[in-house]
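Taking the form predicted on its own, here's one chain by itself in structure tokens.
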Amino acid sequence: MKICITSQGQTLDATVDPRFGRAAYFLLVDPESMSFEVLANQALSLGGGVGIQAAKQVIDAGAEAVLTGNCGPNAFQTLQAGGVTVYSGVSGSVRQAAEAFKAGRLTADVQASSDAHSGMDRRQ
């Protein structure tokens, strides 16, 4: 199984990024072996539609689950349509998140955990 964990860095010891669509990286982790690959978030610099585009990238990478701090409604719906289960409220390191998933300590979301556009920097 391949899980996607939003990350602020490129290692298992990096901090889980609290934002899905605006996460710097997606780490695709095999929770059994802890092997992983790093994907830079290709949608990060887009002005709008970031959640949907990020979700498509994760689906195309073959992830079966996403672990993140928060996931907005557009990304959530896209991930669900792609057969990807979302787990939000995740914090700590990527390694800790993968271990919590493997141990069954996370609960799958039934709806988005944040409002649309909540991860955008609105400063001008």
The other form holds:
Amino acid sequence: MKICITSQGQTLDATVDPRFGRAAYFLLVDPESMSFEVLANQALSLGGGVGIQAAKQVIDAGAEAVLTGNCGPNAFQTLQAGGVTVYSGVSGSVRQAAEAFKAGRLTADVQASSDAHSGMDRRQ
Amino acid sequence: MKPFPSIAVASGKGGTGKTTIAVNLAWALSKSGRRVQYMDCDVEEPNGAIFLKPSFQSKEPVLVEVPQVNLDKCIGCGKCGQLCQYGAIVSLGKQVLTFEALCHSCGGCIQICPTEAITAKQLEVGVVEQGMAGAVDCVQGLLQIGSVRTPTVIRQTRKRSRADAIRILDAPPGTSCPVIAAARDVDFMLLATEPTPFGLHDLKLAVGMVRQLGLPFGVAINRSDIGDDRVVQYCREENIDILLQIPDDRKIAESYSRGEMMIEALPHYEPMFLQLYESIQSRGSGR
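Next up, can you give the form predicted in complex with the partner chain of this protein, since the form predicted on its own came first?
To see the whole picture, the full complex is given below, headed by that same chain.
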């Protein structure tokens, strides 16, 4: 199984990016083996609809779940339509997030965790 | 200047008296026997009608086209989603999601679909109303709540422009897309401000905008005897004409608060607006 964790860097020790649509990277992690693959967020350069495009990229990459800080309504709707489960409120390192997921400590979201555009201009 | 010029009343800062100036200018000109059209282009909060009290005779929806997908015809090629720069349509295999609020109505997805699975659906984003207030032809645009298509509604409002009347445009505040949509092609722009640090700050932004548009313009100072003289100083330094100064008269505020026309409640202010028009006429053809 592959899960997608939004990340500020390209390693397992990088910090989880608190935003979904405007995350720098998506790390596709296999929680069993901790092997991973790095995807640059291709939607970052777009002016609008970023969450939707990012969701499309994650769905196409075959992720079954997204672990992130916050996920807006358009991205959430798209991920849901693509059969991807969203876990928001995730922080710390990518590795910690993957371990928490594997241990079953995360709860899946039933709705978007933030308003549209919440990730704009909030680079941390 | 043209016999029937279009004059936009704009401002950087909101609440500086754009509507007060626009409606009283329109009313004074009409009373003097001129043919006048008042166009409320402040479509997010049109309120000139509160003062002019027109009886609107027509009401026309402002429609834009957004995609609608027939999934029976869709082959899931994903070309629509790849084309759209706004994420307004996204193809997930046999499922296609559309986000109408993000759509810019370019029609690209409809064109690129190889199986004609996407067709245009009309979406209402606002209305344009028109009617008479005395002899003033009033047009007003109103944006639907929740819609972001402000310039679309403004352009649709402007389409009602009459070539045989002086057009007074009540522009939206600010310096971005809405005011540009309302006033980019007018014959003259009057910038309303107030003599405060806020008024001065936003006047400078508005002057930058109107200079970039290359339009003749002048300044109107509302409540001219409050605050300080820095707006006047700025205008002098920048060689900008101050064409109107409305004093801080409690009686004006009272008539405003009752939704009355200033020049009806206080007729001695009427010549001031006719004088303003003469000033605009004499300057408009210059610069």
